[in-house]
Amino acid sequence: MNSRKTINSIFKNAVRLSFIFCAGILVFLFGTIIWKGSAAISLDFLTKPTENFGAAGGIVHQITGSLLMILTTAIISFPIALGTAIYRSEYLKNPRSQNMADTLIFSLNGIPSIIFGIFGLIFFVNILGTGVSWFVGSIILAMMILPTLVLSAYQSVNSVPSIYRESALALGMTKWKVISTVLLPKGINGAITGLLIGIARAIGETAPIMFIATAFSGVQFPTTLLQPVSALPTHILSLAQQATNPAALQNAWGTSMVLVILVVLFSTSGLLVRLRFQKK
């Protein structure tokens, strides 16, 4: 019986302190980015264009053009994600397909996010001729946090009880019917929470847009679909490797730090959604 406890009291102290370390680097590197990077933050900052390959001046362009890459990726892949999850639930009964459909998903999931971008470079710039493209890598970004939207949706609409689809059919309605006024209102808030997690983490990706989707320098609001844009992350890394002039140095840290901001704004605000889904 002490032996067990022991046991217990042991293994709960390792998950506390796993707890404590994880926790620990991640006060520690938010804390040494808001330290650094607020130094660099003001209205010039977000507002004016930037200057001297980003030693001078603000990052306005690389702000819109992130959220212009990441709403178009989120039209893009919300309502394939939202279909295959329905299709998956109420349409694929086969326990071999099922399987089949799964690994496929999971699969996708473990690719590196650098084979998505190598994928856009060779299909769409090189093959298709498409060239440095904006919406190239919004389609790419789609395809990147897709199954983590898809099992997201899945997840969300499978959870549904089935009382609620034996009700709607044994009042006459039809299967679009049902998908469309049971299932889709009751599984909305999960897919949108995958929505808000993907998106968090397709803007802060580096690897599948910087030969794809956007240039280092001299590039402003782009006014059609193939043309590209700048981006934080690779605005970063440009800032990164002039690390020797301390002007563009607290830049990187400023633009890491809005960087940041964005990706916990998303993230929480899929767990708010995820929390109002729960108490419903």
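Please read these numbers as outputs of a predicted model, since none were measured by experiment. Heads up, when I say rigid core I mean the largest set of C-alphas that superpose within 1.5 Å between the two forms. Numbering follows the first chain given and starts at 1. Compared with the form predicted in complex with the partner chain:
- Here Ile25 does not count as shifted, since its C-alpha moves by less than 2 Å between the two forms after the core is aligned.
- The Cα position of Ile10 differs by 2 Å or more between the two forms after fitting on the rigid core.
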Second form
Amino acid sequence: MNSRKTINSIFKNAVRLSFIFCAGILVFLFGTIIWKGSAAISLDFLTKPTENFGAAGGIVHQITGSLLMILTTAIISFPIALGTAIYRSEYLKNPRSQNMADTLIFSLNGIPSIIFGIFGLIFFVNILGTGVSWFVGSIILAMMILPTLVLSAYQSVNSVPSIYRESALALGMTKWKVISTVLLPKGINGAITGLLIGIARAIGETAPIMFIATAFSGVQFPTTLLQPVSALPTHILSLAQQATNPAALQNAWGTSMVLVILVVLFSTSGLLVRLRFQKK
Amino acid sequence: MIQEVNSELKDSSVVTKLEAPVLNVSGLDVFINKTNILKDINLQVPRNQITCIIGPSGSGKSTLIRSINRINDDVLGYEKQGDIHFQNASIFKKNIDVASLRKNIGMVFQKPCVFPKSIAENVLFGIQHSKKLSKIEKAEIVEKQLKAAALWDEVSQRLDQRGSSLSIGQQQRLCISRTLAMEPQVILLDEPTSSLDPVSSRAIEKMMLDLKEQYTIVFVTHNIQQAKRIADRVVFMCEGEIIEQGTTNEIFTKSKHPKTRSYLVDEYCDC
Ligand SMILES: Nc1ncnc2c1ncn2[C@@H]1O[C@H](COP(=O)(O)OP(=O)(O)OP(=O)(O)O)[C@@H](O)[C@H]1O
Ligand SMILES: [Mg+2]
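Switch from the form predicted on its own to the form predicted in complex with the partner chain and print that structure.
In what comes next, the whole complex appears, and the chain from above leads the way.
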């Protein structure tokens, strides 16, 4: 009896320790970024263009560049993910093709982001001759986050109990009507959750876009699809390479803080959307 | 009273002979994953009568009625042999429009399934997709069909509330009125009262008796007493076969088959 109690308390303390460790890392990371970053942040920093390779001026073009790419990524990936999820859930009935589809989605999810970058460089920039283009960057980011969206949308479409499908079919509705009125609304919820989580990941990625979509300095807001932009993560990379210059380093912290705030914004809203739909 | 029942029985059997059955199942065999679930089913469903299908759990009652509106088509590994005729045309004909078949053969399931919409929208859920309706027509349909399903008095003041706010028994009647709104020829009901309390069950039974004036009803039930109360014809199934069928009177008073008799007495059948 006593030993059982001891084991219980050892176990309880062990899991508590893991939790404290996890929370500690987070607090330490956020704490450092806010402490170092807030010194750099000002209205000018957020609204002025970069000067002197980032050591001076602001990051307005990096913010708009990142947001532009992410928005386009969202517009590209959302319908494709929704379609894939519905096809997987409602039309692929044979277990072998279901397995094959799942394997495809999971392996796409497992590909390291640098591979996407290299693929984009070879296929778009070199073979198709697009040059460095923010739009190509959005396409590549859309490919990268597609599995996150598909899985999230698929789970919510597939979790609609089959009695809803059957009841709607029994009322003489065509399969497409059932999908568009009963299943799509559900699938959209899941896809939005996946989208916010996917975007939170995509906005911080450096590797997929650094060769194909971004330039490090002297970039304005693009006016065509085939121009480069500046983006937050690649800007941090270039500032970190000038770390001997304290002004550049401080701006690297400031840019990091802006990026982290955006990521937290997207992922918490993803979480909120998920919670809201679970309640229904 | 007895005379009345007798004359009613006579009337209905005359009608049966004169008019072709609405549904005619002939030599139907159903396999799911190569397992023979239904064996050589032959069944005729006369118009404007209640045909009750009874039998122990797993005997294939649901599979049979789910074949009639072809909702089983989507079940993985479903295969069938034989034929089902609805108003003299095969429901398995090549180019048949399954959606419009289902508009004519409605179905109510065991568990009520309301859509996450208002009570009124639930009544209109099916019909508004097959017909353009004006606001007035919609309001008329909602009132008429909720009345037909004996639900109007309880919900007329709260038509905009969510369907899920109703009690389970009310939800089942809402599902019935949703099916009635399609104005089908045949209504298939798969144990619609098995998740309901006795009062709601009786309300639905009474409703069935009113509805058979207009509709042809196929009613699956576990409950022998219920079949006795509402059925014109009774079909007894066991292990995927029809053991015996006939008018309610024939089955309950002069059943020929020992299995039927033992099921009616003990609700048990060692088939
Ligand atoms: N999708 C399916 N896959 C495999 N077997 C099935 C499937 N649907 C039904 N069956 C089998 O078919 C047989 C008949 O089932 P069915 O649901 O028609 O019985 P039932 O008479 O309606 O029973 P209950 O009274 O319990 O509803 C059962 O043995 C069941 O296991
Ligand atoms: Mg059943």
